[in-house]
Structures are given as C-alpha cells and as structure tokens.
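Only one chain comes next, encoded as structure tokens, the form predicted on its own.
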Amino acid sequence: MFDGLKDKLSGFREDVEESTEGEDEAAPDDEAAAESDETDASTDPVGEDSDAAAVETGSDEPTADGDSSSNDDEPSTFQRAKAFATGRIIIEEEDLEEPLWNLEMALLESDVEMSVAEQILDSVRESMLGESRKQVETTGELVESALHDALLDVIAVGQFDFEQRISEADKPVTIVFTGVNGVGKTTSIAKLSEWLADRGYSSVLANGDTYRAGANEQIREHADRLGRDLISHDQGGDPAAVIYDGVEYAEANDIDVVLGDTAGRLHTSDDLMAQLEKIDRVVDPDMTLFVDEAVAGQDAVNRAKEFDDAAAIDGAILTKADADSSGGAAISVAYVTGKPILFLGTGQGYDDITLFDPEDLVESLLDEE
C-alpha cells in the first residue's frame, strides 16, 4: 500500500545524504582552518574577542565600512569548521535545494495536493536547515525525523478516536454516509457494521438511497449476509424518512448504531444536496462520513473538500487503499478539509477495513525494510 510514495520519500533521503557527502569529505580541511584560527586568536586577545563575537552572531568580522561579509542566515566557514571540530556537520540551504525540489515533484506526482506538498516542504526545510548533525549519527536519520514530523502534521489534522466517540455517545448513534456513485459506499457501510459487531456494538442498516434502481437489493444482500436488520422504503421515497425510521427502530430494539446510506451524488447536484440538508434537519446525525476511493487521488481530495463545504462532513473513509500506490489522497484529505480519515478499505471481504492511524501510516512510509 502506497509503495510508490514510499519509494519517493526514500529517494529524498538518499538525495540529501548524497548532497552532504562533499561536505563530509571537505570537513578535515575546515577542521585545520578552525585550529589555525584558534591558534591565531590565542596570541591576540582582541582577535579572540572578535572571533568569539563572530561565532556568537553567526557572521564574519565586519569590514571597514561596517558591512558584514557573510549572510547572517548561513553558517560562516569558521562556524562550519568549529562545528566539525566538535564532531558536528551543519546542514545548509545548498544541501537541501535540489533534494527539496525533487521531493516536491515526487509529492505532486503522487497526487498530493499542492498546498499539502508546500506545507511538508516548509516543515522539512525549517526542521533541517542549519541543523548540526553529529558525526556519529547519519544524515538519513535526520531526514527521517524531519519527514516523520512533517507528514504527521498534515495527516493527523482533526484526528479523533472513533471507537471512543461511539462508546461515549448516547445511543443510538446515527452515522450517515455520502459520496459520489461507485466508490464503495454501500460496501463500506457493511464493513463498518461488521467492524462494530467485532467490538460488541449492534447496528441496523437504513437505505436512504431511494434514488437509484437496485439500491434496496444491493444493501439487502449485505444485510442478509451479515444477519443485520434493514430499514428501507420503496424507490422514490423520502431518504430522511427512511433514516428517521431507522433511528426509531434502533431506539425500540436497543440497537447501538444506525448506518444510513444515501444516494451517490456530486456536490453540484442541487436536489440531492437538498436531501442531505433535510436528513440533517430531520435526523440530526451524530456523524456524516464521506466515502471515496484512495486510487482517485487528487479527485478524491477535491471532492472531499467540495462535500465538506456543502454538507459539513465529520470524517472520511478511503476505499481501495490496498490498490493505491500513490498515497496522495491519504496524505492530503485531512489537511485540505480539516476533517480526519477514519478508515481505509483494504480488500473485498467484510473484515477488510482498517481503522486509520496516522502514526502507523507515517512509520510504514518511512520504513526502509
């Protein structure tokens, strides 16, 4: 899963290691320069003070007209030599310029949304620039730490404990599912019903997709296979009324969770979006989850944002994550919408649904096995 993105992140690590090799090789000469400077300074008290000031301020000795001969944001030769003499090597802008460019292209090629890619790059740059790496450490370790924090910052936006929310909420908990046609929404409902059952929660399915011919038959097949009750009306009925009936049924039968399907729609489908608004008014669901395919990449990210703008989603489920090499949607959805990815669909079976863990995903992307 997400192997293509994993390879690209590994490529960034290798790029930075390669760009700093020349610095490692040149460091002994810098060390000698540092020793020479220190020797000169020991015989000249004034020189010692001025050199100390230069190291303290990060600049070279001022010129006669008062201008500094080096950029305050970049380590001076003397600083680099001193760093090496104490067992450290400083990461500079020139070490990161080309690797960061390559990383940006790699992220965009993996369907990571542009603002998300820029945030990752800024975070990595801020974390690494001017960092002094101990010689006993590897540059790869420094890169991995910077990437870990940058990725986690964008992936974990809005994250909450789904099971804890179910556990603590008044019952029945009502969850409505929305998204475009053909992305695995109804199957995801069946999978989540099984996931809840494995944790001791009962559920009822409510088919609010009264728009599509064959929708009742599709969800009924899942309900029969899983041994779940299904609330449904005839095609063309009121979706809000169906899900409301599901809530009343759950209350009367002491069922923990109502899982409400809705018709697949685009955010521009005014009549279907009006249905969602009515469901929200009539049922007041505890959560609205957006479902899309991980393999849709940038399209899934854009749709998640559009649906959140139109219907205020609480989280997302990405299906077909096992078939996605790019990983762009998994990286981007939470940051773009401010709402978390909660589950990944990883296969065809009812057990093939995984609770989304940002830390686990980041570790898997950076694992060099």
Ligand SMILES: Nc1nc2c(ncn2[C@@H]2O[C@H](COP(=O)(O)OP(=O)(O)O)[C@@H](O)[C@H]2O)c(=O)[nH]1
Given for the second form:
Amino acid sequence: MFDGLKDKLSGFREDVEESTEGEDEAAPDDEAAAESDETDASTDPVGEDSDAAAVETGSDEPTADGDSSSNDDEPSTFQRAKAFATGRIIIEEEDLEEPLWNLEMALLESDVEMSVAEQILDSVRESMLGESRKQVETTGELVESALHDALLDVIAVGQFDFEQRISEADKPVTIVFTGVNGVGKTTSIAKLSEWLADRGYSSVLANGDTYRAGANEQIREHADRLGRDLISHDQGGDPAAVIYDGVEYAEANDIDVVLGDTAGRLHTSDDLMAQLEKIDRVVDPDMTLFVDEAVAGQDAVNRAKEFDDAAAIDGAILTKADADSSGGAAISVAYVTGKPILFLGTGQGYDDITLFDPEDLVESLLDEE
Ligand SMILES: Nc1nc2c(ncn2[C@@H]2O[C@H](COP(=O)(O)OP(=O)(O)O)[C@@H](O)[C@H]2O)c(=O)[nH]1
Ligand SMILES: [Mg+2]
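Instead of the form predicted on its own shown above, give the structure for the form predicted together with the named molecule, please.
Okay, now the whole complex, with that chain kicking things off.
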C-alpha cells in the first residue's frame, strides 16, 4: 500500500546519508559505531578523547557562537571533530537543503497537499537540527525518527476511537455518508454494517440516494446479502425524510446504528450541496463521514474540504487503498480538514475495511524492504 510514497521517503534517507557522508565518516560505519558507543561509553578512551577535544578547542567556541556566519568553516569543522569523537551526528542546515528540496518534490509528486508537505518539511528540519538529534546515533536513525514524528503529526490529526464513540453514544447512533459519485459510499456502508455486526452492534441501512436510478436496487442487494433491514423511498423523494424514517425505525426496533446513504454529487453543484445541508439540519446525525478514494489524491483532499463546509464531517473513509495509490490523500486529509481518517477500504469484499491506524501507516511507510 502506498508504495510510491514509501520509495520516495527512503530516497530522503539516502539523500541525507549521502550529503553527510565523509563528514561523519559515512553511513556504513554508523551501526558499528552506535553499538560500541552504547556499551563502551564510560570506559572507552574515545569517550575521554572527546572530552579532551572539547576542552582543547573550547577557546574556539565563543567565536563559533558569537559569529557563525562570518566563520562558517571553523565551527563546523570543530563541531564535526567533536561529533566524530563523541559518536554523535551533527547535521548542518546546508547538508539538509538538497535532501529537503528533494523530499518536498517527492511529497508533492505523491499528491501530498502543499501545506501538509510544508508542515512535514518544517518538522523534519526542526527535529534534525534540534535537540533530539542527540538521542540517536546514526544518520539513518535520525532521518527515520524525524520522518516518523513529522508524518505522524500530520496523519494523526483529530484521531478518536470510533468504536468507543459508538459504544458510548445514545442509541440509535445515526451516521450519514457523503462524497461524490462512485467513490464507494454504498459499499462502505455495507462493509461498516458488517464491521459493526462483528462487534455486536445492529444496524439498519437508509437509502438517502433518491437521486440516482438503480440506487435502491443496489443497496437492497447489499441489505439482502447481509440480512439487514433497509429503509428506502421512491426515486426523487426527499433524502432527509428517508434517513429520518431510518432513525424512527431504529428507535422502534431497538437498532443500534442507522447508516444513511446519500447521492453522490458534484461538490460544485450548489443544489445538491444545499440538500446535504438540509439532511444535516433535519436528521442532525451523530456523525457525518466523508468517503473518497485514496487514489483520488489532491482531488480527494479538496473535496473533503468542500463537503466539510456544506455539512461538517466528523471523519473520513478512504476507499480503494488496495489500488495502487500515491498515498498523498492518506497523508493530507486529516491535516487539511482537521478531521481524522477513520477507515480504509481495501477491496470489494464486505470484510475489506480496516480501522485506520496512523502509527501503523507511518511504520509501513518507513519500513525498509
Ligand atoms: N478495489 C476497491 N473497490 C472498491 C472499494 N470500495 C468500493 N469499491 C468499488 O467502487 C465502486 C463504486 O462503489 P459504490 O459503493 O457504488 O460507490 P458510491 O457511488 O459512492 O456509492 C464499486 O464497484 C465498488 O465495488 C475498495 O475499497 N476497493
Ligand atoms: Mg451509492
């Protein structure tokens, strides 16, 4: 999943290792250095040397701190000597310039939204030049931890425990699904109904897609296959009324969750967006979930924003994560909307839905293989 982005992230690691090579005596030695450093730190003569080096050249420090701009070479030579002696890595801002530029290009090529890419760069730069560099031993580790934290920060925005929210909410819990046509709303409703059943929650489907011919038949097929009740009105009916009926049906029959479908609409279609606002007002759902395709990249991110404006979303489902996708939407949606990605659709079967776990995604993106 998201292999393109994964490759590009490992490109950044290589870039940084390359640009710092020869300064900290290169990546190949890093692991060995790190190991011996840990076990021998207190007794190793290298450790003493490093102190000596620091004292010896200590008199240079005021110059370095006082006027680093006019005396670029000296302090960095000093710092690198010291770093080499202590087994620490010193990364200079200039070492990062090119790798960061390449990383930005790579993120944008992977459809990561501009503001998100900038945020990632800022935090990578900050953690690689900042204090945290002292806690890691190799350049590779430094890059890894900087990228890990930077990605997690943007991906995990707004995360909450979906199952806990369902379990704690007053029943029935009403969830309305929004998004453009063909992205997988109806399929996701069927999947989620099954996901909920696996966890002991009953659900009823309500077909608020009264717009498209064949919509009733399509969702009926899912409902029949899964053995769920379906509330539907004739084509052309009021979608808010259908979902409202779904809520009443759930109340009367002790059903835990109402899953309300809506017609796919162009986010640019004012009438249809107004209809969505009406559903929001009339039904007042407990949650509105925006559905889009992982493969849609930037388009998905832009649509998420516009749907959120029409009927505030509580989270997103990214479908078709099984298809080859650049991963940009998965990185960007939460940061841009402030609402979390809650599920990934990973295929056409009813079981092909997984709770979105930001940490898992980051780890798989940084996993080397
Ligand atoms: N590969 C894959 N296909 C999906 C996924 N989710 C939905 N689809 C397919 O996308 C198509 C459109 O889905 P549908 O639920 O009708 O979209 P809607 O118009 O938003 O309701 C169908 O052929 C689905 O089988 C997914 O996670 N992976
Ligand atoms: Mg549909």
